[in-house]
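What follows is a single chain, given as structure tokens, in the form predicted alone.
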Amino acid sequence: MPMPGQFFMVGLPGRLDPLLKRPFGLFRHEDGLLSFMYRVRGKGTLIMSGLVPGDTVEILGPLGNHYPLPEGKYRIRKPLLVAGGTGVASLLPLLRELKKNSIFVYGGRNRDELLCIDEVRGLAGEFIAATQDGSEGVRGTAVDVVTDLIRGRDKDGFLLYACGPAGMLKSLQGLGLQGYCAMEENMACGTGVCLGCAVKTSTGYKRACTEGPVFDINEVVFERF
């Protein structure tokens, strides 16, 4: 049974270009069917966008670890889910588990970048959208919303779950919350063999495909931002 935060390697059989499978986070698992959300960014996803019912794809998974549910000392904390762009695909399965016990903050450049917001709004206990142009929700970023949300409140009352651009994750890390983030790294094999998805952490490099993609957000070392 796939868990929220895990991923699958998806490939197009019989093709040499693209040759390798690509990672896609679990979006939905219902009645034995798997669903993935993706944005067309290269040749592989462009070809996938033209698939029709009955076409065949190759999948390997579920792979990687998953978001830990609030347990033990974290049980009393309010889950705070923060998504940027297509990061919502990773967090929606977790939201379906947590439902009204959560706060969901979703940010994008504009309204068109916010996906599945009706489902998110219906599931979350509190939903706040943020767009940089102000076309949906508050004007600003998801990090701006979280900063305002926790101001003057006990940070230990929240448990953060985040997925989105690395710059967003680094900014969230700077807020001093405890929690987890899913790293959206390029992967070639998905099984830890190629070492192409190494993530730098405070305890050394770790493979996103086997020791991730979910990490303690305060252990990740964001060097590029």
The other form holds:
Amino acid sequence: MPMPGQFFMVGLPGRLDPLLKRPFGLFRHEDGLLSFMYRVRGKGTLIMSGLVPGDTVEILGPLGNHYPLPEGKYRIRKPLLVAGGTGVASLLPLLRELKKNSIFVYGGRNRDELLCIDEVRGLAGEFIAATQDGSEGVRGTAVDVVTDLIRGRDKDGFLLYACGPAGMLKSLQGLGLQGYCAMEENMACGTGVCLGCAVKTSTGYKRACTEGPVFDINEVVFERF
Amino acid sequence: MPMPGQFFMVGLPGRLDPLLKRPFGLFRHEDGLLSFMYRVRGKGTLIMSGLVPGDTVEILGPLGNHYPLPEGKYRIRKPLLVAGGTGVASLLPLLRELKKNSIFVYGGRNRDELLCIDEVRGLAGEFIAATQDGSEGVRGTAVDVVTDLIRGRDKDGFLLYACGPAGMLKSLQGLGLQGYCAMEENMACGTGVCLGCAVKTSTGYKRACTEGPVFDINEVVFERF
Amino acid sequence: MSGSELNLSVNIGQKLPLKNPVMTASGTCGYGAEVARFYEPARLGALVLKGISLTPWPGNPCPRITETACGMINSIGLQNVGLKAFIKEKLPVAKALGSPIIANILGGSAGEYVKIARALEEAGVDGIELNVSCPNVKKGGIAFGLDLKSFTKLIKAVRKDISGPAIIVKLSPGAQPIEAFARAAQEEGADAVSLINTVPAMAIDADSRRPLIRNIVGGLSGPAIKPIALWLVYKTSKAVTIPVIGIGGIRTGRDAIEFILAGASAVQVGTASFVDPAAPVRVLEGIEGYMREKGIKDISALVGGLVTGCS
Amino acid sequence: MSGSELNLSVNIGQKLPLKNPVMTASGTCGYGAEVARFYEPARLGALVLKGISLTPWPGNPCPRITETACGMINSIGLQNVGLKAFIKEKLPVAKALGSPIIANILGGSAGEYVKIARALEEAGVDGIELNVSCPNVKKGGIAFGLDLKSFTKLIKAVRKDISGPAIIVKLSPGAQPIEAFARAAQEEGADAVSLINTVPAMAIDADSRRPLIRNIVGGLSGPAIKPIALWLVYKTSKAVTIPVIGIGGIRTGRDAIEFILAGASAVQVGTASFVDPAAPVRVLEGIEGYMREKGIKDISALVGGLVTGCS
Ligand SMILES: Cc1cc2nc3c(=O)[nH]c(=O)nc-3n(C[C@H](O)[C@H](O)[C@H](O)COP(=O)(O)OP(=O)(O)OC[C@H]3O[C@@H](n4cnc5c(N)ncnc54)[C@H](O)[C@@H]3O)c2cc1C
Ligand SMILES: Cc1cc2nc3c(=O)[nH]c(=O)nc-3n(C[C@H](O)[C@H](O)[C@H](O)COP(=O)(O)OP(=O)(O)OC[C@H]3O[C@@H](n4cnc5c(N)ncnc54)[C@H](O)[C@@H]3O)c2cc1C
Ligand SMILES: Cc1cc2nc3c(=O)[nH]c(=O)nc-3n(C[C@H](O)[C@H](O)[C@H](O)COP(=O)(O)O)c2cc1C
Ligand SMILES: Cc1cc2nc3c(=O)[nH]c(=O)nc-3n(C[C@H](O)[C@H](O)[C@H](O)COP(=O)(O)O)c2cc1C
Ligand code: FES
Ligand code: FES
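What I would like now is the form predicted together with its partner chain, since the data block earlier showed the form predicted alone; can you produce it?
Below, the chain from earlier opens the complete complex, with every other chain and molecule after it.
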């Protein structure tokens, strides 16, 4: 049973180009049907977007760890989910478990980038959208929203779950909250053997596909060039 | 206006693998529609066989020379068309011009290999099929049939047009008839610039895509390894 | 004919008999344990584990990998746990998998190679592959792989001290001419040569104007390099009598057969395992299928069996 | 910004100013005339014609080409009409196309190279590309490309005698280390180096057990080798101050930009022209499109513009 935050490697059979499978976080798992939500970024996702019903893809998974639920000593904390762009794909499964017991901050360049916004709004206890052009929610970034939200409040009252661009995660880390983030790194194998997906942490490189993709946000060393 | 014997380079857009276009003889040209007939041989033809209406291919052509019609001093000769396997694809357009004024010999391993046999039978003045297993026409090869056919007759009464495997062409050459054959060589460009498609002739290497694919059968030096 | 009626066994020197010619390629099966959930490692001829250095190496910053046309570039930078942890933690687990274990080692000096090899001999590995061809570390490694003199010295030094495990020398595609390196390896007593390691390569993102590998240069692997590897294996196998292990873009049984026809006694499967974790087993099954189809009972009948004359 | 407001001009030494950096690659545009039905040759920076030898060469028997993963292998064997016929029949037609003409030449000895170069200077070509890297002929050519001593001698000999046309030395990807060859070319007075020529490679048909190229070995080209070429161009351009011409798998404007960012002053389009005969023009248009999109007015601002530090 795949858990929120886990991912699958998705490949196009019968092709040598693209060669490698691509990682996608599980977006939905219902009635034996796995769904992924993805943005067309390059060669692989472009071909995927042209697939029609009946076409076959190869998948490998579920892989990686998952978002720890707010249990044990963290039970009393308020889950604060922060999604940037397609990061929502990874956080929605978590939101479906947490439901009203959560705050969801969703940032993007503009309204069109905020996919599944209605589902998120409907599920979350509190929902704030942020767009750079103000076309939806407040004008600004998800980080701006979180900064406002926690101002003057006890940081220990929150448990952060973040998924989005590295820049966003780095800024969120600067806010001093406890919590987790899901990391995206280029992956070749997804199964821990290639060491291609190294994430720098305070205790050395860790594999995003095996020790991650979910990391303690305060252990990650952001140094993307 | 493409002529019998000419070919097109056919490519699959948006792919780097297969990389090169593949050569196919024009099979039919009617109402602005070009048709090719092909056998699945490898990577490219396999993908082609999975195309559905609406899919796009890239074509370049018509390319190469064509079968000379029996004109001038050859007018009085009887066109003798000899097809082996998919060689029929190249000879059918010629047959559609020559019609009843022709003999057509069609050889293949078995009945299933003799495609378009009804159309050929209907068009040709005289038609003889040959299969190795005897499942259609006489048991034997197209070369056997031609050997029988010309036995005791004046070789100058025939004008040969042959298309098929190199082995068949070589044997036909041995029969001492005047005429033409269409050569298949691996092609990269189809336009005369790569020199990949060299056919050895008595006057040196010639390009199958430019000086061919149709050659005087008695000028070809068969030495395929 | 069932698989078991076929004889797929090959010898890597006198030291290392393998039940079949298919191995993993170093750096693509971790330390062995990682692949056990996808196939039974004992089915393979051998497992070649991730490269090991004397001390732990952190590896290079990301991005470490990027895809190219029918291939990929990696610059892992030989991230590894180091000799001590390898022997203590990784090797026992790998040995328990039931397949012969070949360690892949890299040092900054001949002395370092010898030190590692000695410790591994003591710890009990079946083979040692000398990586003198890694394009992703600054010193050592490829410095030996491209310079015939230090290459020869290195192998002499290692050979003098090691008698148990088979010694395999992993050649660089850049060795010029590769036959000379292979011959030197043979003369210095190596049990086999393996080739090719990845080909130095680079990729650039035109938008950001940055290299797509943080380390700028990396090593190209996968189907794109198969034709290059095949030629080097063919050339090399003509130059030596010790077994040649073919590596580079092998994905199917037919790919492996091509290398064997070119002169390889065995093969390693690398990048293909990223696409399909069970690729090495599929390659093995493909070889068996080919042999059954062609009625070939003994794989040795195929080694170097390329037909080049006129028929 | 329209195409004409962009400055795409580059200089191949002082001898050869080009209006833009896109050329055909030798062996992929015939003698020039063949491409005129697909695009206006005068649009390109230069046409590099099929390699020429002193006497006509018949070339190799077929199969001469075969496809591989994202690439192709060729072994044409330098079929060409020979110097005399080239000068008499081919060159006048090529010159009439309105684009600078670069002849690509190959000899069995330094003397032969000089002889050909002299005749071409007299006949009036704009540039001479010394092919010392063809993997498909037995003697000459690559023998110079892999041996630094004879390489240096060759260029010295040609340079001494030739003063009109620009001299471009086409390097082999196997030259080890390539920087030394590029530096030697520069020191001996070459106007530019171009790279890479095809990579020696092989393909086998497992069914027939035969090589898919009659000559067994051929040269790999196309997208598969682009990452290899990019790295060698990057390395080479760091080692010399003369212009570097990038070749290998270039198919789009972005590909060309990648080579330019890596340090190339100009590029050649080869195998891509087989797939799309107008590929060189599309590459040119792609470069213009990129420059417009990024607001870059002068192509020279991009040469070697790879960003490698931390941001
Ligand atoms: C654990 C994980 C979960 C992910 N989940 C999602 C998701 O749910 N939805 C979604 O849209 N995207 C997701 N991604 C990103 C997704 O994997 C990439 O967008 C995809 O691989 C791009 O493939 P492409 O062939 O279209 O692009 P390419 O042509 O390969 O490259 C285009 C760009 O994408 C980057 N990229 C390429 N390969 C990878 C890779 N393997 N991993 C990360 N980035 C890469 C490249 O650096 C390049 O900038 C996830 C990534 C990871 C690591
Ligand atoms: C002028 C000409 C006309 C042709 N007309 C037809 C036709 O009408 N119908 C038809 O079915 N076939 C025709 N062919 C053959 C056809 O081009 C090949 O079957 C096709 O290229 C195979 O492509 P593939 O990708 O499926 O096979 P590949 O995987 O590329 O190779 C499979 C086999 O086909 C051979 N082959 C590969 N490329 C070529 C090539 N470019 N030219 C010739 N052989 C090749 C290879 O040597 C190999 O043995 C013609 C060939 C030529 C030269
Ligand atoms: C991610 C990765 C890591 C590698 N690590 C090593 C290594 O540690 N030691 C080594 O000798 N080769 C290493 N290699 C090279 C492979 O073992 C192999 O020689 C090369 O990838 C070519 O084979 P392939 O095309 O099947 O991948 C590595 C290759 C890849 C792709
Ligand atoms: C069919 C063919 C013929 C070639 N002939 C020559 C030649 O005559 N002289 C030469 O220097 N290079 C020759 N080359 C090499 C190309 O000029 C070029 O260096 C190489 O193909 C790499 O570029 P590409 O990947 O864009 O094709 C030839 C390449 C091909 C594919
Ligand atoms: S993707 Fe290979 S180790 Fe993580
Ligand atoms: S296919 Fe290129 S010259 Fe004929």
